[in-house]
Each structure stands twice: as C-alpha cells, then as structure tokens.
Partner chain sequence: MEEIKSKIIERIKANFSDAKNKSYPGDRIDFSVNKETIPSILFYLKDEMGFKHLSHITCVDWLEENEFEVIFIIWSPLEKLKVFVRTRLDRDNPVMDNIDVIWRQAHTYEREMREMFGIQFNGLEAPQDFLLEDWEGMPPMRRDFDTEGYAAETFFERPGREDAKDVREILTERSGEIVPDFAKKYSR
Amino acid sequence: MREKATTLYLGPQHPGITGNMMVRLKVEGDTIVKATTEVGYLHRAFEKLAEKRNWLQTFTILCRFCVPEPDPVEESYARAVELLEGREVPERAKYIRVLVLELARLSSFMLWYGGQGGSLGLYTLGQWTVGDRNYILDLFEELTGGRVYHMYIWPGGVRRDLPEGFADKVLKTMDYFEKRLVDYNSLLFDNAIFQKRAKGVGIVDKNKALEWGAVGPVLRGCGIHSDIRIDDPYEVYDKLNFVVPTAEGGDIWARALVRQEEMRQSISIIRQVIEKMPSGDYYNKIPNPQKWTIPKGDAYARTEAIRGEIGFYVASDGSNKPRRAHMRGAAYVHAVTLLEDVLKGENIADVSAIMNSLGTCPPEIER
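For the form predicted alone, what structure does this chain take on its own?
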C-alpha cells in the first residue's frame, strides 16, 4: 500500500538552503517523488538595469549576480567589453586578475566546505572554514577596499596595483591554507558519516549532464574533463601549470573529491602567479566614463568560476552604455534542471547536501 503524498516546503528560512530560494517537495514517507525549485525575488532585472548605466557604472551591479563569487562575473564582463573595443590589457594586469580569480575561488571553496559539512551535521567544519575565509577577505580588503564586493577588475586592467608587501602576505596565507586543508579533509573525507551519506547519493547521469549543459565540478564529477582555463585559455592561464581533476560516479562524493583537489591546484596557481608576476603597468586607462563609447558589435567572454562557466554576452549600439548585457551562469541548470531531476527518489534528509554539492546560487537564477 502506497503512503499518502505530502507537500513540504524547504526554505527560504531553512539554514540548509543555499540562499533566497525554496524547494517544494512532494514526498511519500521520507522519499521525494517530485521537486520544484522556486527562487525568491531578491535580485531582479540586473541585466536590464545594465542597459541604463554607462559601461563602467554597470560594475556596481555585476557583483550581485552571485554574492559569494563576484570576481569571475567582473572579469568576464570586462573581457567582453575589451573584445568589443579592442582594448589591450597590460601583462601585469592579467597576472593580477588571475591572482584575484584564484583567491576568489578559495574564498568560495571555504563556503562550500562549510556548507557541505553543515548540511550533514558537521558544524565544526563550517566554523573552521568561515573563520579561515576571513584571512582571504583581509587580503581583498587591503587590495580593493572591500571584503566581498570588489569592483576591482574592469576594462583595461585592474583598479589599482598590488600594495607594498602584498605578495608576501598572499604567500603566507597560502602556507596557512595548505596546512589547514589537512584538517578540513580529515574532518570531512575521513568521516564515516560523510562517506555513507555522500557515496551513491545525488547521482547526476553523465549523459544528462552533457545534454543539459552542466559545467564545473558537476561535470568533472561525472568523469568529464572540462575547464575553460584549459579548453579556452584566457588572461595568463596558458602560462601556468595546473591539473584539472575529475572523478567518476556523479554523486556527492565525486563532486567533493573534485573540489578537494581544485583547492590544492588554486594554491599552486597563486604561488606561480606571485613568482612570475611581471613589472609594468596595471591599467590601460579608459576615457571619461560618461563619454566613453564602444563601437557597434557584440562579444562573448567566459570564465571558469567555482561553479563552472560564467559568461557575458555584451552588445553595443555605439553609445556610452550597453544595448544588451546577458550573463550565462551555471546556477539555472544546476539548481533547477538538475536539482529537480536528481532529487526524485532521494530522502528528504539529503536535499541540502545534494543542493550544496551542485553549487546553487539563487540570485544568479532570478536576475
């Protein structure tokens, strides 16, 4: 005899929800038979708002597309504008951009570690990683003036050069994080609870991942080698040595293994950037922003963020503001298409763990 179906609402007040969204669950007992993602209305019409601002003012809203990781959005938009205008970027600025992008990746990984552990009751891990993340935010504050929103990467380069002694601080911070990774991994990956609740749970079919456009660790967790930094190099990634990790299984465990190794690779990239950092200009100055016009045309630039591909399509009609600005993010596919499919047949206790492993970012969906 089948149990009576019940509708449950998970979020947005639930601490296991990754942001301002809700998942409506139809369950029979503890088993999910249907899931529907419903995002909130916190960040709306940002792309349309970009059409009412000049090319530089747009940066004040770009970072709101995904609050935990604003820098890849800035970089992809800046590079799209540079492609449109044909503006060259100094070599030093490219290295600084990669430094910022990889620091942002580590900062986001701290939130993933904490969220993945917390979703399964390992709250100590979240306390460790959120606390340690502040060391990276300290670096951002010194470099950009802001801890979370930076508006630092913009057309022509970056807003300011590295402060004196900044490189040494970065290297010391990387030494600290490399040691802390041992503790993080011991608490999470060596934990029998995480192993039991991650292996074979939240499986993403490899064929569906490709068909639906999954990217980043979700795709690499299905055993597919895909990373824009390698497949379509930008900035100076083609001058750096790093490995793109993959894992088989397509479950929470596989995606966690991918992210675990990606953190090590980011630390290595940051050290290489500091070592190879050239001297010279950090900014190819743009004209007065109010009078700065971009030739007619369109361009698309994409960046590898922690959740996968973030890309910006920008079109110009020759005026001082975008005619159209549109972002391609990973969250819609991961938090709607994949999440709704993967949750079918899973236990309600695993919703938060699966959601966190897919890398959802609600503001990016509702933009």
Contents of the next structure:
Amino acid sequence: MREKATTLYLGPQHPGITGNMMVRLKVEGDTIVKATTEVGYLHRAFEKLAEKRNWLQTFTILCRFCVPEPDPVEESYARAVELLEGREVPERAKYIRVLVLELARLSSFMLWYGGQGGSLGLYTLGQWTVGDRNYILDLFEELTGGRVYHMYIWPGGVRRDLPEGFADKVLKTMDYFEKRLVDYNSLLFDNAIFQKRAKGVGIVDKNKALEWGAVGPVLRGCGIHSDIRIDDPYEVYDKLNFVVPTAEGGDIWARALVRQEEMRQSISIIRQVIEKMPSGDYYNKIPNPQKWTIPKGDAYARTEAIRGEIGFYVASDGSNKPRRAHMRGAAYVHAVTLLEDVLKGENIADVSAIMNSLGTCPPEIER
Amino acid sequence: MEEIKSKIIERIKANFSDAKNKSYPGDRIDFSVNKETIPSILFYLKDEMGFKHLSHITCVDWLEENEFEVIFIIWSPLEKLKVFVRTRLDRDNPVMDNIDVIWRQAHTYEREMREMFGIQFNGLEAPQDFLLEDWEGMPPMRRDFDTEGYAAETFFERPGREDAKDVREILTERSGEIVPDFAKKYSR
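Form predicted together with its partner chain, following the form predicted alone:
Next comes the full complex, this chain leading.
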C-alpha cells in the first residue's frame, strides 16, 4: 500500500547550517520524495549597498558575506579589483595572504568538524574543535585586530605587516594542531555511529557533480582532481608543494576524508609559507579612497574556500564606485540544485548531515 | 597559451558570425554576441571545446545606455582558460532564452536575475519568488530603483528617537553626571 505523502518544513532555523534557510520536504514515511530549497530569510542587499559606496567602503561590507570563512571573500574581491586596475601586489603581501587564507581554512574546518559531528549527535567533537579554533582566532586578533571578520586582505596588499614573533606563534599553534588532528580523526572516523551514518549517505553522482557545477570537496569526494589553487593558481600557490586529496564514493564519508586530509595539507602550506616568506613591502598604497577611480571594464577572480570555488565579479564604469560587485559562492550551486537532487530518497534524520557535508552556507546564496 | 587562445577565437568566429572578440592578457577570452546566439554559442563551447564548468552568470545595469549586460563566465578544466560570453539586452523589454538545459545550475541564477533585474527568460519554469517575498514594483537591483525612498517608506523611527539626540547628553540629563570638557567636543 502506498503511503500518503506529507509536507515537512525543515528550518529556517536548524543546526545543519550556518544561517537561515528552509528546505521543504515531501516525505513518505521517513523517506524524502521531493526537496525544495526555500531561501529569502537572510537577504541583506549587500550588492546593492556596494553600488552606493566607493571601492574601499564597499570592501568593509563585502567581506561579511560568509560568517565561517570571510577571508577568501576578501581575497577574491581584492584580487578582482587589482586585476581591473592593474595594480601590482608586493611579493611579501602575497605570502601573508596565503598564510591568512590557510589559517582561515583551518579555522573553518574546525567549525565543519563541529557541524558534521553535531548533526549526527557527536557533540564532543564540536566542543573540542570550536574550543581549539580559538587559538587561531587569537592569532587573527593579534594580526588583524578582529577575531571573526578581519578586513585584512585589501586591494593593494594587506593592511599590516606581521607583528614581531608572530611566525613562531603560528608554528607553535600548528604543532599543537597536528597532534590534536589525530584525536579529532579518531573521535570522528573511528566512531561506529559516524561510520554507519556517513557511508553510502548523501551520494553525489560523479557525472551530475561535473555537469551541475559542483566544486571543492564535493567534486573531490567523487574522485575528481580539481582545486583552483592548482588549476588556476593565484597568489603564490604555484610556488608551494601540496597535494590535493580525492576520495571515491561521493558520500558524506568520502567528503569527510577529503576534508581531514586537506587540513593536514593546510598545516604543511602554512609551514612552507613561513619558511619562504620574503622581506620587503607589504602594501602598494592606494590613493585617497574618495578619489580612487578604477578604469572602465570588468574582472572576475576566484579563490578556493573550504566549500569550493568562491568568485568575485566586479564591473567599473570609470568612477570611484563599483558598478556591480557580484559574488559567486559554492553554496549557490550546492545548496539549491545539488541538494534538491541529493536529498531524494534519503532519510529525514540525515538531512542536516547532508547539508553540512555539501557545505551549505545560506548567506552565500542570498548575499 | 596564446596559441590555444587564438585557435579558440578563430573557431568561434568561423562558427558564429556575430561574435566579437576583445583581447585580454592571461587566461581570459572575451566574446560579445547577440542575445539570440547565446544558447548555441554556450552549447558549442561546452560540448565541442571543453568549457565544461559554468563559473558565474551575472548582470550589469548600464542605465545610461538603456541596456542590461548579461555575462556568462565559463571555465575549461582541460585548457585552463576562462571565457566571458556577454550579451546586451534592451532595458525596456529584457527577454532572452533560458539555458538551464545546458547547465542545470543556471536555473538558480536566472531566477535571481528575473527577480532582481526583471529579465524574462523564455521557458524558465520556476516560482516567481526567490529571495524576495511578494515584491511588487520595480525590481530592486535596477540602477534607477530609489533605495532611499524605499527605506523611508518602509522603515520608521522608533518612538522617542526622532530628535536624534546624542545618547551621552540624554544619559547626563538623567543621571546628573558632569561631562568633562574633553568629552564634550566629541558630542554632536
């Protein structure tokens, strides 16, 4: 006998994601028949505001797109503006940028551990990682003055040079994290609950992932080697040695494997950056921001964040304000087209784990 | 890289007579075409030339020229090149073909553009609301949308805050605290 389908509203507030977003589920028993992403709870019209401010004022709101990981957004905006203007960035600034980006990557992986664990009932993991994340936030505070939002990577370079003794502190923190990573992984990957609930759940089809524009760990979890840091290298990633991990299966388990290896690679990148960091200037000074005009044209710069490709399109009409600043977030594709397809046939209880695994970030969709 | 770029440009120009190319340094190729050509050129780039990844779709409002510019940014993982395909739409009647059969994720972009700029996509089947709810009137991302007027109409001052008095002054009045001179100069 066919069961009657019921409509279930998941969200707008629930623990699977950062921010507010609703998924409307049509369920038969426990099984999802149809899922629809409903957004609109978080629209802040940042891109409209950007049109009314000058290039530097814009930057202070544009970096607030994504709460867990604001630095890649800053970096892609800064680089798009530099590309458009043809502004050179000093070599030291590029190294500092990579250092900040990788620290940000580590800190948002910490949040991911918390979310992925929390969505399956493993709350201890989140307590550990979010606690340890504070050590990175401490570093950010010393470097930039802010813990979560930094406004540090700006057009022309970075805002300040590294403080004295900062490199040693970073290295010490990295030594600590390398040890802690073993604990995190044994807590997550050796856990029978996680193994049972992650393997074979939330499977993204390899062909669909390619066709439908999946990026980052979702694509790499399908066994496809793809990373903007390697494919379309920016800053100084082409001078650093690192491996882009892939895993087969396309399920939550595969994506988790990819992410835990990426953390190890990030630690290695940070060590290399500190070792190779040249001395010199850190900022190519921009003129008075009120009079700073950018030649007419457009540019697109993209960065690899933990969820995948983040890009910034900027267009200028030759004035001191952007004509258009439009961000492309990984979640724009993952949380709408891909999520709606992946959720079909899954269990209600797995929805938040799948959302977390796909890197759902509503602020990126709505902006 | 330059060799591959010029080969791609030649092939596109041979197949699409209306494609105009503008040269850029680095890995960027730039074509502008008529709006009728958009589906066929994107299909060709994707299926014949390996530009598999749709990176971004965006729209710019050129109010002075009374035109919208829609830009598709696509990426070839094989050749490591990105192509900008751009087209101009008449601002008074912005209609173009939808391309969500070529890339499924374009559907989301098109819904947002329809809502924010008022561009109509032929054959786009989706509910009208995406980010906004029951929006009537001018689409908000258009340049001539009156942001300040909208804010003045929609939002209102909280009672008791109309005078925009300095908070410090109010607090001093209430508590009778004497404000030192150096602090006064920061008051409004």
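For clarity, every value in this text was computed on a predicted model and none was experimentally measured. Residue numbers count along the first chain shown, from 1. Between two forms, the rigid core is the largest collection of C-alphas that superpose within 1.5 Å.
Q: After core superposition, I'd like to know whether residue 33 moves between these two forms (criterion: C-alpha shift of 2 angstroms or more).
A: Superposed on the core, residue 33 moves its C-alpha less than 2 Å between these two forms.
Q: If the two forms are fitted on the core, does residue 43 show a Cα displacement reaching 2 angstroms between these two forms?
A: Yes, the C-alpha moves 2 Å or more.
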